Amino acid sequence: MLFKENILSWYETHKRILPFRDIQNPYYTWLSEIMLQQTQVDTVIPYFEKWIKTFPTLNDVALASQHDVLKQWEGLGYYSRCRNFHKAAHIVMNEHDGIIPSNYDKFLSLPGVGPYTAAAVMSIAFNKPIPTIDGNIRRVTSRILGRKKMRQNAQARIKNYLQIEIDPLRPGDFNQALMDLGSSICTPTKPKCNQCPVNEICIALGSGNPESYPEKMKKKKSPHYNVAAGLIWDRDKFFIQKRSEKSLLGGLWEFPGGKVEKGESLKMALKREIFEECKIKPTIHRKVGVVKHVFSHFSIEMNLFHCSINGEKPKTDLPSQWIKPNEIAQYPFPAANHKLFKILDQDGWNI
């Protein structure tokens, strides 16, 4: 059986239709890749359009600054992603004379591009003979080839099987067809296996059980922590700071406040963090309500007061503003933030 013939046969009738597919455009692979890492399709495709129409080439990437580019990402998260972008177009323009490197060492030197990144984005765009391997193409490699669980020998079994049968002709193509059949056929539960062009050499489905191919890894439990932040008022005016870049969430925009530690009522720890981040003594009125939001490794519950101060002026080394409910829209917040703005918009924002 040919294994890359008949992939590449059921890639051209199946594969999904994306604005970010079959076009000669490195930066849009690129930028499509950096925001499909730990993203679903459908939730990038209005994100990618987005962004393109504000930011039609990497040019203009460089040319922006980090707030508006943040701004354009806000809700995409793993914020982290787009600050690196934006660096990384910089050194394209700067460094590039503009263009994007076709040499994978060139362009894996770019922050924020992994190998991942790297082989998709070479494969893609510059037609180079380079594998990729995210959870999806590993999974159904590893049915094929029968390899259950996931040690290093596995892993370059897989790696090296990929790079013997990637067609040198049609390289991205063939990448994105084992995405696709990972995504929509070798689904790592109840996989369509009567449906997959590959079926006949599949070990895994031979089995009995292709399911159990990889061997899944046992999740640990996430953390929660209870978080209280303060929406300080001075007049018609609430403070906000700035993240520190090197922190989750780095760029964005907040309410000062931070996690409750044992022992602590979400007033207390309200009156700590603001003191500790702003050198202020707030007085705590009513609380706005709570909003719970899970992040990749932990989830929280933020607690939002309405606070005010008498005559003292915050003290923070971060960035910061005052500013009014209408200006919301000028600043990227975090997702929860933006869920705290909901409650704040349907029972009013008045103390």
Second form
Amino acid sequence: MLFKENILSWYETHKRILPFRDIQNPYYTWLSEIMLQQTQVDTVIPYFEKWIKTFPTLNDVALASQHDVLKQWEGLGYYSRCRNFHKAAHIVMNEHDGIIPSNYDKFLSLPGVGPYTAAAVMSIAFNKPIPTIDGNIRRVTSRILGRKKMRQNAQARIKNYLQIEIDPLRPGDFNQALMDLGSSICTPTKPKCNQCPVNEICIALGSGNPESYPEKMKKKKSPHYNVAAGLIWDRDKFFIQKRSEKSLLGGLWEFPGGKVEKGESLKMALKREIFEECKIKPTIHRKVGVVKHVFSHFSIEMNLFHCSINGEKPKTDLPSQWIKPNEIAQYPFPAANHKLFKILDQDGWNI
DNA sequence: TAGGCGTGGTC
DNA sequence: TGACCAAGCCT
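Same protein, different state: after the form predicted alone, show the form predicted in complex with the DNA.
Following is the full complex, with the preceding chain placed first.
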């Protein structure tokens, strides 16, 4: 049985038409691979199309402000991907004459580009026979080779195996075929082995329980926090501040506030947080709403209160703005804030 | 090297 | 409905 022939002929009949596929444009390939990190194809498509419309070339990305690129990324998550891509665009423009490097090591050295992304861009955009190893391919090869433990040793073995199997004439298609196989047939649970083009050589299937490959890692339970935030009004404008680039949700805008400490009421916590962040003691009015939001490693329940400032001026080290409700669209906010905006829109934004 | 880093979909 | 999952990278 010919592994790569079967994989590629399966791909020909099953591949999806995607806006970032079959376009020989390294910028499109690079951007899509960054967006696809830990993110499903259907989520990425609208973001990709909107981004390309706003920034048709890599030079447009380099010329844009971080604020503007984050605005386009808003809602996609893992915002360091966006900040790193923005930095990398500058490097390509300034140090590579605007040409995306077609050399693996040079491309790998760009911020936000790791072994997966470098291999994907090299193989898809530059036709270089370098195998990609992502979550899908790790699972597919774990099952084909019958290796339950996917640690350092196995990683090298996967690479060796794929380096031999990869089609030197169509390396990009080969890599994408294996990833598609992993996401549609060789799924983590309930794999559709009867539809698999390489089921005859799969050791995990032969073992009778392919789903048990590879061995799953135990995950830590993530903590939950109560959070209070203030919608601080001065006449028809409210106060927002920008999060530090190095923090969680770095570079996005938010309302002042923070975690509720043990023994604190929501309003006590909010007064304390606003004083710590802005050095003012606002009057806290009614609660606007509560939203629950799950992050990658913890969850929150955010309670938003209307506040007013009694003539005081907030003093903050972070960039800040007074904006009107209709100006929200200009600022990149995290998803939890957008949930609050929905509540505010229904509520009429009135104190 | 294991943990930090978002979000939306699925069951 | 909580737990898991999805085309990783950085520190």
